[in-house]
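Read the single chain below, which is given as structure tokens and is the form predicted on its own.
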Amino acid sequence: MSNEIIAGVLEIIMNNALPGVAQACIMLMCAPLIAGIINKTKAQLNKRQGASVFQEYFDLIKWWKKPTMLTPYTSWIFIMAPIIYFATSFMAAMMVPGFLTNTVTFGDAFVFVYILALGRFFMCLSSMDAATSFGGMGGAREIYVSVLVEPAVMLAVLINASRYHTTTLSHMVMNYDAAYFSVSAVLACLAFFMVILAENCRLPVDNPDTHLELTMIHEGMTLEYSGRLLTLIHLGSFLKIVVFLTLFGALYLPFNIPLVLKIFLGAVVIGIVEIINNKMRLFKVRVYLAAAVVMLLVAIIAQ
């Protein structure tokens, strides 16, 4: 009996965990490239040459080689938060339906949402643990945005859950044999793209390139970090963008083209959106996300 249990556990690991880990590693290696494509698109539209699309790899190596500076006034939370943030992004990458995990059964949509929320929670804790004015302000703003983002993400999940009668992400992949280019699909696609920008702290919700502390949200939480801890934060952020673009391409983008092309197309569109928009004032973020929620509600009704 025990041998059968061990064999069953090993079979689950071989069929689910190992393909998920392999996919997450592939996405991790490509994540800085996607960030570089976004930056290159913005530079080209600004009529600048811009840095290479591989610049983020060089920046990660530079940050990794620098020493990690710690003050005696921070607790273990300050050290563990970047590790947890990166780990949650890696686990989310294991769960999304993509290149190697179309048949996994552990990728539940609700678990996916709250795994990412766990990483955000610890980053907010670390910003307050450092006891700096700008870090605490960035953490408070991140909580404010997350309270508005999570209902929109859950509504986007419910659209697919009601359509496919499951909460497993790999079973929610858009069925191109059916009528996929519908009003519900288009509204859900547009709303989820708006959620991607808010969830990943991109314009118009946040400006990832700003150096003005008073306007920072996510970057404000990282001001006290350096060295390898800072590398883990940026790598987790890059990976999170790829995770959401993969989810966007597999579940919401109603075009029957290869997933890789959808991810690159999403990165280019993010660059275009960031060029034509300015950062909105913080109190207008709720209007922006309310619009996404209304579009998702209409998509549910239209479905």
Given for the second form:
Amino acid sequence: MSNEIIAGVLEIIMNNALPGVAQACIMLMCAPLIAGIINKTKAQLNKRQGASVFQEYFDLIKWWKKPTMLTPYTSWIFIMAPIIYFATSFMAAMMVPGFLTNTVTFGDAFVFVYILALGRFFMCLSSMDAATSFGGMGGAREIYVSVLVEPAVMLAVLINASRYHTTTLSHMVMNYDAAYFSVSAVLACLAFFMVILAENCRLPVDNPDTHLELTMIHEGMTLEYSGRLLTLIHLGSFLKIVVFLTLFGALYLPFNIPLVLKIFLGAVVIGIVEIINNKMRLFKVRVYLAAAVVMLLVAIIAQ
Amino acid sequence: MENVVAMDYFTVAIVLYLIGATTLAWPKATELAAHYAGTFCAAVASGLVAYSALAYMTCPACDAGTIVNVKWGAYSLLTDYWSAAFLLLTGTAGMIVSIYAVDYAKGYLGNRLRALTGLWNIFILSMVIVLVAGDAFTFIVAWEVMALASFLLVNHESSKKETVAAAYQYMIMTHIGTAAIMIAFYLIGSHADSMSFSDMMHNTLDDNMRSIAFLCAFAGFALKSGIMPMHIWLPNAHPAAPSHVSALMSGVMLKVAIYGLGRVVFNLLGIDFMWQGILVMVAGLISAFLGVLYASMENDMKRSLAYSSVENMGIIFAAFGCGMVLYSNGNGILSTIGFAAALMHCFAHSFMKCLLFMSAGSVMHATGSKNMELMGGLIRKMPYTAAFTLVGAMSLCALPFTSGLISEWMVLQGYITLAQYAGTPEMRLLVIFAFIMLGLTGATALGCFVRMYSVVFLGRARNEIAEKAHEQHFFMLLGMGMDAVLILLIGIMPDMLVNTVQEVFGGAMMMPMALPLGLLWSGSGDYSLYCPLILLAIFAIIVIFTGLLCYKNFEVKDVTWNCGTYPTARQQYSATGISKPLRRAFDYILQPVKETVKIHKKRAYHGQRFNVRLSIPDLFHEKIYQPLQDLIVTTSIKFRAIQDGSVRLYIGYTMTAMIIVLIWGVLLS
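Other form of same protein, the form predicted together with its partner chain, not the form predicted on its own:
Full assembly next; the chain just shown is listed first.
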């Protein structure tokens, strides 16, 4: 009996974990590049030269070399939070079906959602840990946005789960028909893109470029961090964008083109959206996300 | 062999509870000894109850009534798998909280501690008897003893005015519920051979009466489990009671109501109509969301936890209703996911809510207050309590590797299955509604417990009471630690408990849910998997690896980011501040009341001070119960005119009544 279990564990690790880790590592390597592409698109549309697309790599290396400053009031949660946040993004990258993991079976949609929630939980905790007002401000707003975005996420899962009769992401992707072009698919695509912007703290929900207390959500939470912990947070955030864009390309974007191209396209579109939109007032965000929910609702009914 | 063991252990447990109950009458000089003896009895007896239930459920050859099978005239004590599952829950929670009470209740030394310990035993015993009752009469009697014992326990600190008010409110509400349950039992029993559950199963009620009986039973059990709008006693009674009592009330007593609902629905009435399932489901979904929304607004730790209980009972009802709808649609086998999810969430919620109420008790013990706004930085003063509470808070947010996600995952799979098999457009809309509500609930719960944990345990002390806090005694930590370990154990290796839970609904051969490494559900067509152990292994490797890479170059000099000002504890976000965005987003539902009072100062243009009071009255209390109470009071005042206390007037009334009766008699004859 125990031998069977061990053999089963080994099989699962060989079939699931190793391709997953490999894919997550590739995505991790590319993640700063995707962020660089978004920034470059924004700069070009602003008629600016802009930084190189590889600038994020240089920034990350710079932060990695610096010492980590800690506020005396912090506890172990403050140090663990970026590590756990990074690990959850990494796990999400393993679960999402993309390049190598189309046969991975442990990538369940709900587990994916709650794994990301684990990272958010610890980041929100750490934001309160340094005992300053900026962190609390960021944390409180993050909670607010996540409450509003969650129904849309759940409906985005439901629309695919009820179409493919499973919540396993890889099975959804295997059955995904990219040529399936319908009202429902287009609405779901638009709505999920709005969810991506909200989940990854992009404009118009949050401004990733500033530390101003009027605009910041995610940046407010990371304000106390420096050195390697800051590097981890940024890597995690970049990875999360790539994960969401992969999911978007693999399940929601109804075009029959290679996935890598879809991710690139997604990054460019995020750049364009960020240029043509202003940061929304914080309490207007609920209208924005309600629109996403309504679109998904119509999409499910029209299915 | 095992049958005999289970039965003997159960009998010993009952005797131990009764011995524990005698501490009520021990002399005052032996108060501390009585406390130790009584709590020891409760802990051991609960452990035996849990063990006998487990032995019964894991023994395939055992037949019904193996734990206890007593018949005494019309009254009987019997068990089946449904009651055994709840016996397991009651026993486990009772044992853990009794261990906690060894040190916690010592704080009541000199304050009727013997009564507390004795009633504690009676309370657990009455819940156990409710679970093994084989007929309606025994059930109602035990149910009443449970209500009275918990009323007396809630009222223990009766020197406080609000405690007495909360206790009496609880008393009134719970009796309304009991009345509804009695009506339901009477309706069913009047069309059956006797009041024993086995006879009531073969009742001859017609469909209309069956519906009325269901509605009565639903109202009664929903009231006891704090489903909105019948929840108003719950957020008052839980903070008023001593913490270990609130832990057991929230962790076990609310689940006993689920047991009752299941008993009525499965055995007595059957699931014939879809609207019944939809009613249970919608009531559950609404109280899940509103409960957690109120929970994330409260500044009183225990009140917040009480509202969170409303939320979790809502999720249990939602899962149960999902099972009922699937069953009434003719998907008998698939409906197991709904019922199993409900039962799993009963277990999960029992562990995590007991844990959080215990840690709230520890925080109260250490600081003397349950107001979150006065806390802060307790993670350095109480490291173990903080670690255990973190596990409980994570579980309440349904985060991975805790028991919370196991049950939440099952609930969500149940709703996916419902989306598959309930094909009408109305049902599809209902499923969409369910997903929106569950999404809102999950995210708000995360916000609620981030807020509670970070305000109480993280940051800096907001008040000197939090600075003087100290770590708690051994048995309190032991109780909390046991619950935390259970949460993680079930969260990482769910197959043990899920297998047992599945036995209740016809065994694993029907629809396998538990694998050696995780959960599997194939009811919605293709299969879905959740393997926490493998995920945890990978997660741990990544965390350790990145942790080792990062764990260097730390420098602690001074506050890192403070805009050049002097850092004070008041700069931190307060609990009210953290919930402000949510309060504004849902102000239509919450309707917060803000009173601003200007404090007069000599120089009008310089440093004006304000007193701001923010309160969020419970909507149902304001809109339903307060008008109802006003109506009752105003009508009673009108009737007071005929009752002014004079004996002559009453003799006059009697005379008049007699004369009327006499005239009536003469006229009729």
